[in-house]
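Just one chain follows, in the form predicted alone, and it is written as structure tokens.
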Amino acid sequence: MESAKPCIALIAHDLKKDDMADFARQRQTALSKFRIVATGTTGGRVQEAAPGLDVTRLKSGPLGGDQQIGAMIATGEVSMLVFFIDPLSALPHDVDVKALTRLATVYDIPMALNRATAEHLIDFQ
């Protein structure tokens, strides 16, 4: 049986984690009303922060996490990304965070890479 809210992706890179639960757990109201995927590790932290949020977790990012929300957004289940990426560290998967943010364009959905942009977003549901 399908939500009928709309689903929102959660991701963030290691250095950023700790942002996002923060996020989380200060936008716990606000992210309620959305169905929450997240790669592995985001979840774990996103749930810890704010346990009463309605979160799947998938796999890892590098394990093929980020492929996953990608035919999320592809299939039109995902309706929005939440992407902290971490801009001053080496990424070995950039190949896989490219394909996700190209995705999320081509689809036209809603995208935040950052803190600021993702309140607004939220904010404005």
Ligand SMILES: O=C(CO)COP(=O)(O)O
Given for the second form:
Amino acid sequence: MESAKPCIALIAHDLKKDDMADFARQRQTALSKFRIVATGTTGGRVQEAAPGLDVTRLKSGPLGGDQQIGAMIATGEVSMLVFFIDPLSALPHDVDVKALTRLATVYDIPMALNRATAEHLIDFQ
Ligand SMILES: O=C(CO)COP(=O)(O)O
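For comparison with the form predicted alone, provide the form predicted together with the named molecule.
Next comes the full complex, and the chain you just saw is listed first.
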């Protein structure tokens, strides 16, 4: 049977992955109220950091994972986005990152692009 829990997407760029792992560990109880989808590498880090969480790993971001999550936002499957972006590095898939944050805006879902905002969002669930 399909879980009734809402679905949150977790993504972090490489230099933000330690931060995401720490966030998942610290906020494990709050995150356990969600089904989690994550891009491939981020999802692996989250599973290691907080093994009790319900995490589905999609493709890695540069290989289409951001686009998969964008599609899930468009179909209403993902209702919140936590995306720790790296604003100081050039990324080959920058257009995918932009498309994802655009869709989160189009569909008006809560979106945190840094840890401080993510903590507020999760703590107010
Ligand atoms: O690049 C990403 C998001 O744009 C993240 O992908 P990974 O979690 O697979 O590293």
